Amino acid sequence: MATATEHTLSLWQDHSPTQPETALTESLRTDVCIIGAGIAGLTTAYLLAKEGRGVVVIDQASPGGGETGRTTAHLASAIDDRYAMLLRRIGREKASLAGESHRAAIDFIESTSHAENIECSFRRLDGYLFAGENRDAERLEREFEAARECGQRVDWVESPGGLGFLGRCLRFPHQAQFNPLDYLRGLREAVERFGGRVYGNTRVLEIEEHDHNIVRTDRDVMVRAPHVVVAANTPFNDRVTMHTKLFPYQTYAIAATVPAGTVPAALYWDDLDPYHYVRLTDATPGFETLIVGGEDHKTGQQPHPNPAFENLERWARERFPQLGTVTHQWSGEVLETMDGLASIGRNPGSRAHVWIATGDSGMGMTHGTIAGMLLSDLIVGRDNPWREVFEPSRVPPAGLGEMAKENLNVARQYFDWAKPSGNAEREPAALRPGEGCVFQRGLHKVAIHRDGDGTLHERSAVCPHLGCIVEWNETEHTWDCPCHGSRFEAKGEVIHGPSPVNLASVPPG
């Protein structure tokens, strides 16, 4: 069973190796079945289990093996897509509630780590938003006014910590950081202590919607539950509706050593698009680790992403000349939305109680925590002031232009069917170990990869979700769908939806 993109490891995954997981081996009945054991799924499970609800969590790998383990773990109420944009697209009232929800999520992580004795290196610190190269200073002025209007604490500072490249920038106090996998481990222990059950190495294939929904798995066992939560980063249970409003992007991160005390502990973000984000974490005595992220692009639309790491390192060394050896590099998948806010609530079109949490928009740790807080309220029948803000069926009129642009981009990817595949002067036999390419074989597009042992592996290059042609990702050694972000490991096993199944075998002929 593929656990995630296996060619790179994040700093957290490297220091928190996965443990053998207990798979689901018998059919069960419960109150709530949660699909996905990342921060959204386990936060939901924790809150429901505390209230005495029966909870079963299923993950295709192990807790944190997906996108939670590949985050840079900023905890911020300074919205990634900026308050100035929120004001334009959803208005002051909802923008203020969005900011409130992210502040509450940070408070929740802090209080839960204390209450459950979770040692996860949680730390409060300031966040700084600064102007990128050739950026108009008025952008920060507008963001300052918008953040204030939405109730955020923010002020102006000049080159804090002696970091001259920051210049005059915005300070957002009382932000935070933590170790996401340490937190998830403690959260899982708390879920199980309250009677919840967590199973790994079990893939959900489909959800049959009834009064008691049936969750079918690849192990010929099922879970029956009146409530089902899909918290697998992307809603694989929805074929079209949600995916016209979710836009998959690949984002990159590096970790490198710096001498201890030479970079002030804080969160740093520039205002470029895509933007850069920076934080510190502990390392060995005398050294700390600087984590730098950015270089985002549409998933599956950059077949040669290796320069992303080089660009991040170059950007970091220009601003932090004390940067030492790069120890880790990794990527993750971010699902953007029309308004920069997650979709959390009842799955549009579902006849039963099927709930979703998706569209992290680069703020997965706080959005995932918000999901747990909001969904647990909705499931037990409590009102929640954030319900309309994150309603999955929403279509903000001011976001229709973004939606049209992104879906036009998707439509263009289908032209890959008409393009010749591979290299006319090259045959599959010429692939070097670790290489992959899509080739034309008669009427079929074939995804061919040569592994480290020299063996060729062939699968259909057609994504099972909606028929786009996958692209080889030479950095993560995955097949990535350029339409809706499905990802498959080199031999074709699905590791990220919305496709619920593997790449098909190559048809004969």
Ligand SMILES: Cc1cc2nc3c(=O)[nH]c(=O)nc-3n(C[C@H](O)[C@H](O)[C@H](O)COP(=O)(O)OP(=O)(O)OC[C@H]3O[C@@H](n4cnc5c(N)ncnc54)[C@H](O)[C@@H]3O)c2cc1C
Given for the second form:
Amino acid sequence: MATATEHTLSLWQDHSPTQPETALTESLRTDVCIIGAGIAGLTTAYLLAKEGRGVVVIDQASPGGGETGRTTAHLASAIDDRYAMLLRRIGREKASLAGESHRAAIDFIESTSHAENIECSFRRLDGYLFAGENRDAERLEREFEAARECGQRVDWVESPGGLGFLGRCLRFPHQAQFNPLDYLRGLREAVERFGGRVYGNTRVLEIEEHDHNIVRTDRDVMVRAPHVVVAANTPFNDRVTMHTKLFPYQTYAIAATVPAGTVPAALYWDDLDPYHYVRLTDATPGFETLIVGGEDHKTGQQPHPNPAFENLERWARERFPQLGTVTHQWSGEVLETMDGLASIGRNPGSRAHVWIATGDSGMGMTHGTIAGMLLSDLIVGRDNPWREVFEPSRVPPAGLGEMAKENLNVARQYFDWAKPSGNAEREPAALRPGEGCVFQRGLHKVAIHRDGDGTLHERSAVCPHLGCIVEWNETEHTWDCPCHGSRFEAKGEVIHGPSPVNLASVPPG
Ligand SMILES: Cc1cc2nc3c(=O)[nH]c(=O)nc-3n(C[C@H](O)[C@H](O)[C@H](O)COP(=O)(O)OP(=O)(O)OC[C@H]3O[C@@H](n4cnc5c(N)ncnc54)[C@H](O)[C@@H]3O)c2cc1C
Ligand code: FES
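Given the form predicted alone, state the structure of the form predicted together with this ligand.
Shown next: the complete complex, the earlier chain at its head.
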């Protein structure tokens, strides 16, 4: 189902056969054009098509080919950035609405998978938040109080399931997990049953804003629609405003076998920064698969060599000595925000009806589902109690410190222009197959990659979005931009915005 352009495959992508996708080959008119067939785009499409609206979904790859195919698919109302932080940054009323929206999203996935007969291994289970080493246990006390104040069910438990490393921890009941690509496949089929159309292999280059917006694609055809939803994970249609409020991070996951029944089925999260997240899924008879995630760092700012997978495996083996073979290792991008909540609503600065869903904050399964529920209401003209909580133009005053810190980090990346690239010992000719590096050639920064056949490929290392210098990602064999998270496959084709276009060819001279 999903096409992966990164080097690694997630567990779900590996088990989900790729289907040939039909590209958009003729210009169309519709009520709503949705860009992106991940969980946000397809949930929005499903709800609108079910209400009888004309819907066209366009994806540059195929449904699930983005971050939805690379998730670990915890469905949680225990907020990743914590209720205590939400209370400080947005106050009790909005923090309670945020908690309510995540609970409603999990209920929605459960009821939709029943209503549409989607076999996606949806399962309700408890989530445990534990302190982890070197962490102040008082933080959990504060989180307990804050979560209760926001109306979230939570209680204290002592080392559940006999897992000693958990210690005294918080239990969030009635959380859930599922298989994201099975769910997406079912949603897509439901969209098409309700008359919606889904096209793959078609990149949207530009949205011209009018009463009937024009969505221009790389296939010389366009879609005209009064409403356009940018569900491309990041709003590539917005050049600056939103990208000062979205902070891209790379996160890593491994899957390994454990003997069936040796780890109690639950979601586990520690309270470190970056934190670890753990869940189980079915494997072969007698075995289950433990999925462990974490080791986040800013996109395009990874250490070389990158120890993320080794660190995750070591962390897991110390706590689960029964861990067998590691079967999968993969990574992907998440977009953090100032208050740990997504941005869903009218695109700031748009004169026309252009809507966005972005800023997953590591909770994109629920945030993507909330996006579908909220945007479908706003598009058909219904109000929604969550509108203000997720309003993209919001700037919570208590989040300004975070925003300043992240934007200082972006500003620092521009110094890469002044630094010479590569080093004396490293010449392009010395690159081994599968390696990449940015080299200085005269005035130009050149991103050079040697493919598996030994051929060298060169592109300009200047990110077409706002001109930062891309970095080689040795894990995924991609060029990643350290400023706002654009990512390009090894030969320079864009796979993740905000850059709407590929890395340019190297200018002469
Ligand atoms: C390792 C990892 C673990 C995670 N774990 C969890 C978890 O446990 N729980 C959780 O809730 N979240 C988790 N997340 C986050 C979650 O997976 C994502 O936030 C979520 O999948 C994003 O969904 P989306 O629909 O916004 O974007 P995507 O799934 O990325 O969909 C966007 C789509 O838009 C398409 N597109 C982009 N640009 C264009 C264009 N110009 N033209 C046409 N199409 C375009 C892409 O091809 C893509 O298919 C995790 C993420 C990672 C990487
Ligand atoms: S993503 Fe903004 S400069 Fe590269």
